[in-house]
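The form predicted on its own is given below as one chain in structure tokens.
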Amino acid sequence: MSQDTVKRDRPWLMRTYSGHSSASASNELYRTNLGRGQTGLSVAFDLPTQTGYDSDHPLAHGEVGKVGVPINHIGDMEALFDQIPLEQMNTSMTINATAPWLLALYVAVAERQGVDPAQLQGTTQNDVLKEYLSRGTYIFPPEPSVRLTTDLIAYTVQNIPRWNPTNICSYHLQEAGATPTQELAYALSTATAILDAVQASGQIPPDRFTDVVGRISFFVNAGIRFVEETCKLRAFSRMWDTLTSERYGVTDPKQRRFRYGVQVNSLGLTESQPENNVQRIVLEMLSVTLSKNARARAIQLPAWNEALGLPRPWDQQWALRMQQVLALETDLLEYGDLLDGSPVVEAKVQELIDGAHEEMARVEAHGGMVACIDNGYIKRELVQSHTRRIRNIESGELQIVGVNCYQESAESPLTAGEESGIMKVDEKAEREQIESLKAFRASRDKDKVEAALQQLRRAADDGSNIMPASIECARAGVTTGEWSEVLRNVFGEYRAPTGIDISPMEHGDSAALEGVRNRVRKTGEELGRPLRLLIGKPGLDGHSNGAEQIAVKGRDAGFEIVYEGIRLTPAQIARAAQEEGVHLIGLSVLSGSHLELVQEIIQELKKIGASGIPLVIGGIIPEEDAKILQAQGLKAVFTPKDVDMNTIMNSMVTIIRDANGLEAAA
């Protein structure tokens, strides 16, 4: 067959994950990206929106527009999609606890555009179970959260048939430390838990249940071990086909197809020599495109500089161009599956399947996926896997170029200049968003708002599907915070297990660790009691992996650890530090709100007379901001380049000794 007659496969849907500052700024970014050849939208919402707070809520301070777009009401959603015809768009929304609400707003905006909601295409992530294990944007306890997930699925299958109502996310499990086997097992266990809940709800007639199965999609991660990752995707496809056939009786092969989108690994992106992230991203993209029979249906790639801060539009364009070069310039899409018949691939796929089945059986033995969130089984397993990875990096067993080997480097021109290679959110964005919100509230018909909220309360109380009442709330001008507050009052709130109660893990760094232990012990003896360290997660940032690893390492080094998990207010952190008598406070902030939150914590410590407790912070913190924080009195700023936790622990001991007037060396 000549090159002119080769039939190429259609490329996958190409997206970039984006949103920042305000609905209008994000709309401009979306229209720019679509003009550059992007074929779908992937909307990032800010943390207040994800956790159900309006932009003027005290907990939202410093978080508005930082890691996504703030959406408080239908006016914001309308501005977000201005001049974007929703009947033509495939929109993915990364939203979970508030997924019914954001979809309700999307439907209401479609109505205003004159679009029949039945025409809408896209995805609500709507996998709240992984939020208790990784991202931390849950609100309610697991059971009512599953109910909300179920309601959205049932509603869309019946009313928006081309919508993907849930996107089971193994992506975030890998970011939290999951091995490929765990990623398979926990994602498929989540999928069965949700499908079983939909089936048990009785909202879908038995003869239509296969339609539910056919709409389930997945959001998968792909790391740098691209051969293993390719095999993982082939294993996913095979296991899903078997599971849907045997457990749910699906006979149509199309409804059994493993449909997934992907963002390749962000956990492996490095702050050190960040230019190396480009080849990492490209290699990881190969793992989800190489095997035709397990190829991703949609791909969004991180930008090379995400370990430094917020990517600029140009950085996102670069990530999009990577996809376009692979899809359009190479011959990848001209051939059948390149890996079929490979004994090496087949053996690895079978090994992953066998391991995943064993782990799924353990989940079932512990009571199933929802029970394993409550009892902490899966969280402990993920923390342990992540700890093992960190120990391997510390010991050099796992080599990361530019981080623990080949560290010599010329200065990168990519990070030169005033911007330092990242985008800064306009400081006025939060203030303007709050002013806009207040004006919107003042313009509403209060009677309509209250009537819609009453309808929502009744639905939450009596078990009715939450979607019709949520859509009515969207039309009436209810805000994100008002919608969530009604459900908080009905369902309550929840704090998930931290998973740090795992057994100590000795490794090749044991000699270095023993040196830290001696310093911790001797310093405690000099001060008359064991050293105590508080790990604090202020604000709404739920990415707790780093905080958990510091807590585990600190405990292994001999510190007494105070760690209560995510979403603490500055006042709570200051009070806990005083009441627990800690020697040092270690803050973890990855959402870009470090300047505002640190300032508040310093003020709270002063209020209660505890300003003598030294503060350190870890997170994605630009160098310019690190200098500001240190000028405010922080004793150390740790960023992703600081991978040697023994060094971090030693630094904290030195800071404690200095704060207490002891000589630097123990």
Given for the second form:
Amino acid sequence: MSQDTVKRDRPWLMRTYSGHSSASASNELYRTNLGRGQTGLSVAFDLPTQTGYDSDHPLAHGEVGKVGVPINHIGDMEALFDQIPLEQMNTSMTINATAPWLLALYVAVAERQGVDPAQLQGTTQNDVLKEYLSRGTYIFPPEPSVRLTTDLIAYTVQNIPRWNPTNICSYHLQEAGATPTQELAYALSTATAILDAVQASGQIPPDRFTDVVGRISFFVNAGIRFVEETCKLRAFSRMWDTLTSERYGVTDPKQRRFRYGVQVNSLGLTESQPENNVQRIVLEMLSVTLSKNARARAIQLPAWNEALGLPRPWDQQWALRMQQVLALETDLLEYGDLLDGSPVVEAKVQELIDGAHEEMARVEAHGGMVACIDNGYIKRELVQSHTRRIRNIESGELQIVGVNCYQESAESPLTAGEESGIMKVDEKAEREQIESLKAFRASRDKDKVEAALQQLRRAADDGSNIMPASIECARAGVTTGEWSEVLRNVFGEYRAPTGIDISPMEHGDSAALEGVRNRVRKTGEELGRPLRLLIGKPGLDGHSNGAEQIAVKGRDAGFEIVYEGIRLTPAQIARAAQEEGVHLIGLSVLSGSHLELVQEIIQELKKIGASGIPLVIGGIIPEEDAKILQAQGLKAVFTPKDVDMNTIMNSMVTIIRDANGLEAAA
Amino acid sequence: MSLPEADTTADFATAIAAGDRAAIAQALNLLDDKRTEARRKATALLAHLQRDQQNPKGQLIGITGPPGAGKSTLSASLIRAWRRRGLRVAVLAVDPSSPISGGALLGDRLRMQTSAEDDGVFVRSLSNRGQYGGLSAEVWPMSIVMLAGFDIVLIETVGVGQREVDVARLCDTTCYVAQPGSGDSVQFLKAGILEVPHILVVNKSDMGAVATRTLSELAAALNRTHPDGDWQVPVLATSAANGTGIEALADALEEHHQLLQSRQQLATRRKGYQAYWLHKRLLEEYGSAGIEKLGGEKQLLAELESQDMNLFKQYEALRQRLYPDIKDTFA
Ligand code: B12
Ligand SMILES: Nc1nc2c(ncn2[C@@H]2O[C@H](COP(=O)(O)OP(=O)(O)O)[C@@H](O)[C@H]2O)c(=O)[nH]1
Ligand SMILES: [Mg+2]
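Next up, the form predicted together with the partner chain in place of the form predicted on its own?
Okay, now the whole complex, with that chain kicking things off.
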């Protein structure tokens, strides 16, 4: 067959998850990326925007514009999409607790651009349940959160029919340690919980309910075990097809199709020998493209320097090019499904389906998906799976090239450069954003703002759909913080279970662990009382994996562990350390705001007369920042390179011994 | 760790009574510390704090019940109610330790959600450190410190079946929190395994019918007069989730406190806790043979209850009596 007669499938949507510093800087980036052949936008918001704070809120300090773009009001949103015609765009927004608000801003900007909102296409992630389990940007308790989710769904199905109102995410669950079976089970349980809630809300006429089912899409993960992952996606398709037909009576096969986007696994991307991440990413991409009948609709890839810090435009371009090479150069898109009829694949798919059904039944037995958030069942299961993974890496049962085997390496030219291979966020960004926010606030019609907020409060109270009032707020110039504050007052705020209260692992013991345990016990005896360790997650950072694993390991090593979960203020952490009489504070920060947060904690400790407690930190800390922190008095800085948990525990014991005038050996 | 050392025991005690958080934290660390020098200081501090034996301060409340019943969440609601009433609150939250490593995950704080600005609340978590009875040995000495600095001291322990006996022996007022739908509490009450609390709570009343049923079963199973006499045990419904019944619970706790005060029973009771604690420590260390040598349980308790309170000193004196060879490091 000659090239030009071959009929090729249309490639998937290629996206790059991005946004930083400010709306205008991100707008420039988007327009460059679109120029390079990217076919959709994927907006990353900064953490204050995701958790409902304005850029000048004390909790936003150090986080503005860091991991995404700050959007405070309609002016920011307008700047973000400047010269990008919204009626032609397919925009994916990774936004959850504040999803109704960001969609409201998007609609209001469309109106200003003269675009009929009914034409808009794109996705709001709008899956809050996984925020409690993994991603961390929840605000309200589970029940009102589900209500906001369903309001957005009900609104778009009726008013913006081509919008994907929710992207049920199993991606983040795998990033928190989930196995393929768990991914299947929890994502599908979430989907039914949300659909049931939409149905129960009575906002959708029964004869239109199948349209809602048809709009549900998914955001999944693909790990390095790419054969199993391909099977997982086939299992997803099959289970969704059955579920939508049996549970919701959907007859149109198109509405039963498992539509999904992908970000491939990042948890397995390493800091050591980071060039190996490229192979990993490519193989993972295969698993979601290989099987035509279960192929992704949209793909975004992490970059080779994932575990080092934020990617630069060039790193992201490289990731985009991986997709383009697969779609355009290889013959993948010329064939039908390659795996249909394979008995090996079929058996694996069936095994995954059976396992997922069993786990879904356990979720039901624990009260259903929403109840399982607050009672901690699922979070514990995830922490347990992740602990198992980490133990397997420690023992060498799970081999990771460059990490626990083939560690020796020639010097890498990739990380040798001046800027150490990562993106540096503009330090002026926060200040400028705050200035422009203040100017915007001063320029608004105050009465209009107050009236819109009143309307929002009423809607929150009386249960009417939150979207119309939110769109009114967007038009009136309400800010992200104001919108959220109204809802915080009505719904209250929430702290999710940490899931660390799991039983000690079977086979978790080793000679190395025994050695640490002895040192922990002996040092406790020498200091007169058992060693106590506070693990603190300051700021808006939701990356909890590291803190959880250190907590569980610490317990298994004999420490008394105090850990209150994510998103504490420096003052709360300092206080807890004092009240609990801990020997050491271990901070965990992955969001990039470590310099600001550490400084605040040191000040708070001083303020309350507790500055004698030694501090260590772990997370994504670039080398030069590590030096700064150590100069400020931090006793140790741990990064993803430090994979041996026993070594970490041992260092902490040594630090405690040293701080208390005991000699290092014990 | 180099917290500024108070010049004298008296200054230290004054700072604690004034609610100085750094001093209170330091005192709790000191009481936890088993080293000789620390014990010497702790002995002096406790003696000072226990000087005024006739007018014991504060209310010591034990909150117990099965895991997951909502004790910590309910404690958080109570703390808010007490703060609205202007009362200062300290909490000792006890969690079990791992039998394998001795380590522990102390998770109750998470549910307590205290504010970093409010100086009127202080939470210390404790592991039971493998001790039978759900309480660690540090609970009573630490309570003495907390009672000096706060109006209310709340001790949360996990109690299933027999396990809550301990906290009942160390508290002015015991509150048992039952889980709706679990027949256990009813069975334990009927079988006399469950020490009768002063207040029985069925939390999670927002669960509806199942909570109502448990409430009426418990009320029926319970002889409403407390063995202490003069106290009708209230059976209350609360929901820590939506805030109902919290004020009534706070009222009931207050009422029991007033009863103890008006009958001037607090001083005797506190001596009883101390005697119980001393007896238990010695029993653990020297077995029943040791207790026999000291005259047997009954006589020992009676003797202790007639003494002036001075916790660690009494403890050392008894050890000396058992084994005169032991160096009295605290003399
Ligand atoms: C998993 C992951 C997630 C998961 C988190 C799940 C969870 N519940 O933790 C999910 C998918 C939810 C997620 C989301 C986001 N992520 Co993310 N994520 C990662 C990833 C891939 C791995 C982190 C991890 O869990 N590693 C496993 C744990 C065990 O390792 P660790 O935390 O590093 O801990 C080790 C050491 O550092 C140390 N340690 C850590 N803490 C402590 C504490 C103490 C006391 C001690 C002693 C030691 C210690 O010990 C551990 C043992 O090895 C990293 C990149 C990478 N490969 O590292 C990005 C990364 C951290 N994420 C990033 C970003 C930007 C985000 C988002 C903010 C994106 C956005 N704009 O929305 C979101 C939002 C999250 C939020 N709410 O804050 C960036 C941060 C950039 C930066 N710092 O400049 C990274 C670096 C990726 C990148 N290159 O862009 N993420
Ligand atoms: N429905 C409901 N759940 C509650 C209530 N109080 C606590 N809970 C939940 O019960 C679980 C256990 O709560 P926790 O306070 O940790 O219980 P503890 O183990 O007794 O301290 C958590 O999921 C709480 O959110 C309540 O009044 N109603
Ligand atoms: Mg508790």
